[in-house]
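First, one chain by itself in structure tokens, the form predicted alone.
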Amino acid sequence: MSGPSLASEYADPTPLQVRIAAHRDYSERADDPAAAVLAAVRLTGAEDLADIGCGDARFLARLSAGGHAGRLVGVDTAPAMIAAANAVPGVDGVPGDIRALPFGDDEFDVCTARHMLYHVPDPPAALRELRRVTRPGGTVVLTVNHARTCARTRELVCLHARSHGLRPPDGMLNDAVHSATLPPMMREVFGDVTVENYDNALIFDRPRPLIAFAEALFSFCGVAAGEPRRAQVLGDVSDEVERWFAERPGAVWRDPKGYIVVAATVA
């Protein structure tokens, strides 16, 4: 069988919920990444905004649960991605690739993409895109992990799925995309950028939400859904982490993680 892909990872949004409730419910301080993105945003309501790889479209949905007046697009290359935005009142959702947006030019006042650009193959040409649609005066704002954002968890799983010959595949994650370097990225397109730093970790104080969460990055590291040896790597993963608490009582999983919100200006 083939290997796991962007494509097969977001076919079924269930992986993606179940890390986004762990960041949620397991953060060692509050953490609410589409709050920071709104901060820097500072909308009005009435803006014309495009969430690029909009996921679930949880960040559209609650504007629209808020009121937000202007047009709200969700942009996603996953079918199931673009449905759920569909199905949110008041956002359209819009098949689409980052890196040649379909809209015409200054079509919004306000394009985010969150979490996302370490997807794509060719950064800057979604940096430029991304400017080439929103007008003049308009804002732009990405966010990014850290470079080794919740590497504990993954490593434990790519060892696991080292040993059953299962390797992290190549075009998932482009890993020169991160907090160190998006800043300098987007100002090479957009001039003076803000930077808004979030440090934080996730705490796991008993077995069964870390290997649920550890199960969620699967696809990341070579452990596709129909992977015929996925049971037994999940099997592997499970034992060590209650071996893991059971040796420790008290003890609890900290893995440090992170991330960046950088907004631009149209010129």
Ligand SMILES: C[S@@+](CC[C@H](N)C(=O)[O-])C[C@H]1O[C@@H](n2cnc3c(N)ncnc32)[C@H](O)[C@@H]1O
Second form
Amino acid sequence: MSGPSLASEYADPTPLQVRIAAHRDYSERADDPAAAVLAAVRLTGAEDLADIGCGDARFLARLSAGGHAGRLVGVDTAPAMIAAANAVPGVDGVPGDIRALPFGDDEFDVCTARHMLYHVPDPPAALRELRRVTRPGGTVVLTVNHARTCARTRELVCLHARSHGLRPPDGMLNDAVHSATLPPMMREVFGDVTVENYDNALIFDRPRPLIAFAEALFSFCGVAAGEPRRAQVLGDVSDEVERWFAERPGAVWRDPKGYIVVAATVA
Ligand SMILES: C[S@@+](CC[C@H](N)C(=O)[O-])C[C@H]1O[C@@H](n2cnc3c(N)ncnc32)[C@H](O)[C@@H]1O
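Next up, the form predicted in complex with the named molecule in place of the form predicted alone?
And the full complex, kicking off with our chain again.
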């Protein structure tokens, strides 16, 4: 049994969608990262826009449904995400890696890369590619998490994964990419940038949704979808979560989180 990888994690959009739903439904303050990106870029609707690492393409679907008239392109390394993008009316899904984008120079007015740069081993190469494919005067917008976003729940999962001999895999997360490191990296490539900070927390008042969110983090703690020890890890995590709430009537499980939106104008 091979361990989890980026390819296995994103072969199926479901874990990503469970995480997105948890952030939507269990945040202390309303959390809408797509709206935060749109606040930074202020689209007219005419722009040619590429969303790199587009995931299940819900950001592009929102733009398309809102009547965006310019070209909308979703790029991702995962075939399941390209299929999701191609299923959205008015959106082209294009397989590609942010480090070598399959586009000519200056093809887009706006490039977004939302919550994906921490999967990339060479972030400066990715930022240079975003600059290359964006027209002078165009905008590049990225989002990345704070370094210890949702660390409490991730540590809970990793503790139980470790007790079954499973470790976070190499190559899935680049820990050097987070809200403290992205702005200087972007200044190196683009010059001036604007940074907006969004602090928040997940709060769960009962076991079930916390267990579902914890399970959606399994790959990052070394527990692949087909891992034979997966049921044991899930049983242990569920038992601990159930016990935690049973011993603390009325308590909430609070897990601090946050991200930044960084925007740059291409010279
Ligand atoms: C955490 S998900 C974020 C998806 C989406 N941007 C969102 O915010 O919901 C990361 C996405 O980036 C994709 N990805 C990872 N490495 C990539 C790379 N080098 N180039 C392009 N896409 C990549 C993954 O397949 C996945 O769909």
